[in-house]
Structure formats: C-alpha cells, structure tokens
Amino acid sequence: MSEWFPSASPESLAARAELLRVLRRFFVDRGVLEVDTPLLSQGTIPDAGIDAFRLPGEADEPDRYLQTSPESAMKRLLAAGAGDIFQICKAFRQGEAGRHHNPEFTLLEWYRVGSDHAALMREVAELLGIVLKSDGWQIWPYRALFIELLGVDPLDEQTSLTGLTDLAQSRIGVLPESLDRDAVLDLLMSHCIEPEISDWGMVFVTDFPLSQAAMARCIPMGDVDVAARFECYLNGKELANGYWEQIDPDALAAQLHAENTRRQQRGLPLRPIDGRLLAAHRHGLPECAGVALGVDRLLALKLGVEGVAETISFGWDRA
C-alpha cells in the first residue's frame, strides 16, 4: 500500500518551509502582530459558498464548527485593541475537494487598521511579487470584465437570470436546476473568465455585486452601489479574496441574515450567526480592510505543480 506516503516531495516540502518563513518575515518587517485563534467555534460565517464542519456538542454543550477562516476571531481581537495583525493557520471547507482544493487547507489572514481595499491590493501585490519575483498588476471591476469577456453587464437591472442562465448554458452546457443569480455568476466566472485571464498574470478583480458582498462594506460606484472587496487572480487562479470591511453592526447582521436566506433557498442548512462577533462590532471595530490567501495555492503556482496535494505533506486522499 502506497498511502502512508506523503503526497508532497521532499522538495516540496522544503519549498513549503521557506515560503512561511518568508510570509512571516514580510509582516514581522512591517510590525504586524502574529495572532492564534481557535480552530473549534461556537459561531461560523453563514455564507451559502462554503460548507463548514460542524462537531456535534454533547449534553448541553453547544455545536461548535472547525473555522472556514480565522475571521471572526481576528475581528474580535482587533475590536479589543490589538492593532495590525496576521495569522497562517489551517482552515476547512466541507465538500471542497480536487485539483485546486484541499477541506483542510492553509491560509494566510491579515487586517490593517486604517486602511482600505486599495490600499490593501498594493500590500498584496507587493509580497505575492516578493514570493513569486513577479512584477505588475491590473485592476478589472467585475462589471468591466464581464462587458469586456461575455458582453453581459451583471449589475444592469435589465439583465435577467433567464438571460444569464442562457448564456452560461450556451457557454458551459447543461445547467443543475434552479440556480439563483450568483450561482448562475459564480459558474460564469469559473467555467469562461477565469480561462480567458488565465494569461493576464496577476489580476485583482474589484466591486462586486452587492449580493456577493460577504463582510465587506457598500460603496457607491458609478450608478448602482457595490460590494467593497477584491480577488486576486494569478494566471486564472484565485489566490486572495479581501474586503473594505463592514463595521456598522446593524448592516453586518442585515448582511450575515441575508447570507442564511440565500443558504436556505439554496436547500443548505442555516448557519448560527455568531453573536460574539456582532457584540465586537457593536463595541467598536476600527476602520480597517482585511484579505485571506491560500497558502497551499501560493506554493502550487510558485513551484509550477498541477495540484495543491503536491504541496502539503498529505493531502485529503492520503490524510
């Protein structure tokens, strides 16, 4: 039997090594605090993309979730004061498994205060050029790219889902059935923009729909508003996802209440929204603009591998 070996190579694993300790160095550098969260939480975020782990709790202990990011905590500790921070921890993702996922994977999570999205772009494309000595960066709304690639405006009242739904059958093929609008998105900017950037190098995509905006703040752009946040892409693949966050408690609840809507029309479970976090924002959480990047894709483009499994130790299949 083959499946005690591990899946990444000794090179890879060394390789793996040095890119942390460059991580770590980039922010110690900077004078940004590493921080420890819990993995296990009484409270995860409800977004209907991601599927989390939940640990039954036994008696009358509640369930508790293996976190799909450190955010709520980190958010915590910034609304008690803690200042510029970061953390590389592991993650999880129910049903999150292939070439390009692992359901246990790593991330690296920071926040800074008094910043915001554009601000944080620059630092993202600052360390991903030290890490993959690259240089040069655009900037695409999602609005332009979807005009630009697809010929679809998806923030125009007057573009429907049936008309979505066409072209994404016309482009991909036969479609699951009742599909809302940011599922009909997702697979859009999955299945045909992601290819065709695929040789664009480093690409940050920017002012999403507001339904899409997660944690992040609304802004007005232009004539509709949009969602505050980024993803950045390099060679196709997403590699970071971060927002101007929300620190208007009562419009985070209306937002994290709108994402267990979405969940329920999906047929997914609704998720408890965690209310120590809503108690940190109504305490006070500072101006600030927070990013997550996935260490093991890093690591997969930075060596030119196929798959994440060849740059953890085991992956899922052998774990």
Contents of the next structure:
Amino acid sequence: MSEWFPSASPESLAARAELLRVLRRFFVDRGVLEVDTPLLSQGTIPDAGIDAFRLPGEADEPDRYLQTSPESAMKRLLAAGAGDIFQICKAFRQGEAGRHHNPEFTLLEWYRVGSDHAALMREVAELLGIVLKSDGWQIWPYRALFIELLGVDPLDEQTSLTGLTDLAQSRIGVLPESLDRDAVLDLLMSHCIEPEISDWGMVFVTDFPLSQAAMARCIPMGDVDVAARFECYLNGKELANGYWEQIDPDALAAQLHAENTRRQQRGLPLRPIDGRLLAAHRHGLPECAGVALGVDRLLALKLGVEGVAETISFGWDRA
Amino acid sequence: MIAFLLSGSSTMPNFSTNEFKPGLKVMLDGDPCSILENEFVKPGKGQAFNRVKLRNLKSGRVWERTFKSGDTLEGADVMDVDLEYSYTDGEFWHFMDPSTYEQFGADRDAVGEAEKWLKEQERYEITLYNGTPLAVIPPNFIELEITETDPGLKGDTAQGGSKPATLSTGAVVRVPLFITEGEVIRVDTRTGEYVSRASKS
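Would you generate the structure of this protein in the form predicted together with its partner chain, following the form predicted on its own above?
Below, the chain from earlier opens the complete complex, with every other chain and molecule after it.
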C-alpha cells in the first residue's frame, strides 16, 4: 500500500469519532470540566522510563518539551482550584514505537478531587464497561499477582535481585546485562504475567513497589509501604495508569529527584525538575486521584484490531 | 548502553533495536542471524524492552531474545546472490556468478538438503556470509530427467497409483505410473513432489 494512505480504515475513523463523543459525554454528564493545556512546555518529567521529545530553544528562548502526559499542567490547574477536570489530548514519548505503542498518541486523563485510587478504579471500570459493553473486574495487588503466578514475593526484602534474575532467566531465557531490580520486575510483568492475565478480563493491578511510585503517594500495606498506584489491564494489555496523588511537595520533590538518579544510573540524560509544578504543590494540591488512559489502545480493543496504527489516521511510519 | 556490541574485524554498522526490521542480518553470539520479528514491550511506567525473534543462519534455529530498547547489534555481512551451479569435487559444491565468473565453494553444511536438487547451469539462491556460502536454496520448481523407474503400464491415465522414480540428481520422487525413464519432469523442491511433465522447450 502506498505511503500516503491512512493506516486506519474509514470504519475505524468513524469509531474513533464516536468513542471521543462517548468519552466526552461520560465526563460532561458527571460535571467534570474539560480542559486544554499546552503541548509544548518548558518543564517535563524526569521519569526514567519515559523519554520526552525536546525542542531546543532559539536564541534566548528556553528549551521546550512535548508533553509526555498533561499531568503537570492539569495539577497546576487543580492547585489553582479548577476542581474535577478531564482532558483528551496528544502525548508524545520518544522511541515508543511498536504494535501497541505510537510515539504520538491520544491520552484521556482525568482528576477527581477528594477521591482516592480505589474510587477512581471504580470510575475507570464504569467507563470501560460503557465503552466496551463489558462488566466485571478484579483487583490484584502487585505483590499477590507475583506470588500467585510466579511464586515470588517482589516486596520481600529476602527476595534478592539475583533470585529474581534467575527466575526471569529460567522463564525468558538470556537476559540483557546489568538489569536493576525494577527492570527485572518489569520483564517478569511483560513477559510472564501479562500473557497469563490475558483471559482474566479487566484487571486492576494495585499497590506497586515504592520504587515504581512515580507521582503516587505512599501508603502502608501490611508490613510494607507501597505506592497507591494502579494499572488497568484488559485482555493482558495495559490501558490506564492511575494514582492517589502525592500532594506533599517535599515527598514529590524527593520522588522526582529519585527518578533523575535512576536516569543517571541508566545512563540517560537528566531532566530539569519542573519548578512550576513544585510551586503549585507548595501552594497546595487538593486531595485527589488521577488517571491516564490510552485512547488508541482502547479503540484497538473495542475494534478487535491488533495494532494501534489501525486506530490512528496516520500511524508513526506514515505520519 | 551498548551492551551487545560484539567486536569484529569487519566494519559492519551497528543497528539499534528500533532498526530491527524483519530481514535485517545481525551478529548474535558470534553467529549471523536474520531478524524475524521485533516487538516493543513496555510495562506500566517501567523500562522498555524489545522481544526479538531471530533465525540463526548457521543452524537454522529460531532464537528469542530480549534486549533493552536502545541496545545495538553489529550488522552481519550476509547477502543473498543468484549463482549458477557448476560441479562438485566431493568436498565442495562449486557455484559461479554468471556475470563475473567468480567462483564460490559451498561445503556440505551449506548445501544441506539442496544437494539432491543440484543441476548444472541451474540458478540457486546462495546466502553468502563474509563471502562464503552459508546456505543454498534451490528454485521452487526444477525440471529433471528420470534416470530410473519401473516401466509404465499401457493404458494408465493420470489418475491412480504412483511409483518411485530416480532423477538425474539422485533424488527419488513419486511419479504417476504413465511416466517413463528418460522423460523430463517438473518437481516442487519445497515438497519433493512431482508436478507435471516438463513443458516442451
């Protein structure tokens, strides 16, 4: 097929338009305000697993980054008193090209003031139930999922990196060299757990290791502290990532610096810490929970197509 | 970051995981491999990996390997060329580039299963690795003379039984009963099955 031709069929484009209408109606009906924040910002996030596109500034202009998600800007709105808000926008992540990834993709992100991650999971399940006409969902703590499917406790200090690496090696084969603990856990998740839960329907994985907290707050869970974060999986495909948001500015600053440290360890360029986000937190972020959901993947699931390119007018190779 | 860079004497370029397209030839564990599939995986907010399936061009085995996204492999000096079969001296099977007359000797490992389909002046696809034949792929269809088979029975038609026939290359295929010694037949080299009598040339 020629390069100028769309990667999505006319039916798929129509389904996209309909999906966007359904999503907007869902939030408007619930009194959630639609917002629109800048795609190009002076700040970005230091998340070690995410690589932002950087646009060098001309002359005296500062560098700008294409947003990897609208999180920072939406939190600044929350701190300014916006209340419940949602946004459907483009987000950009360098290098993330594959069957289930497009470096430019569509995100639905929303925040609920006064909610925690448990309440937000219910709302995600309701929304997905409407879109996919499905019902039923289950919650699995990260720890329980690893114990159930792999027989290993990822949060137990007795579980060594060597032990995890040996397990991954026996399941997956030859591994890349010098993986840190989280990288090995990520491999076990993507190679061993995701295929196992592919016929479990809608699964919320919660209570992540603190090292994978990103901007979630830390909560006690039995004998250990965990991140109040969830990932929503549908048919074994990750669809949404949510937090009971960290609102303590000092804790957030520490988490962001920890991400930069991780970047350094992995040999990645450091990212500036977004001072405006921290200032908004110091002013006061209300108690809230927020979630980002991949719209292209949701559409791919709804249409039953294999790759996200079939849901996007012009996928990465043709854009 | 470049954990998989293998040092080699050649000056092949390195390829990053995002350049791993099907058909790309790379070096892995010292063997030339052809990329079959490359899947980008990235759990949650975690680290990105590429799950790659490769065919080891020496052993023919399919390997599955996981790389960190951004890791690189050295390109393999592998190319496919069309060469004409000349002769064998028992140790090597000699092929010739019909435009340059350059000769290439393939050993038994490289010739493998293709040996029974080798006919002089016929063209074969040869995979060259550092200039040496690594694999020989016969054309899908080849016309060969029958050197030995039981006499055909008069009155037999296309339907019905079959019998073994030895071809000029030594290959044995099953042919319909009406086919006789000295005839030239068309054979599918992928299945080793008789297709038809050869078209009159």
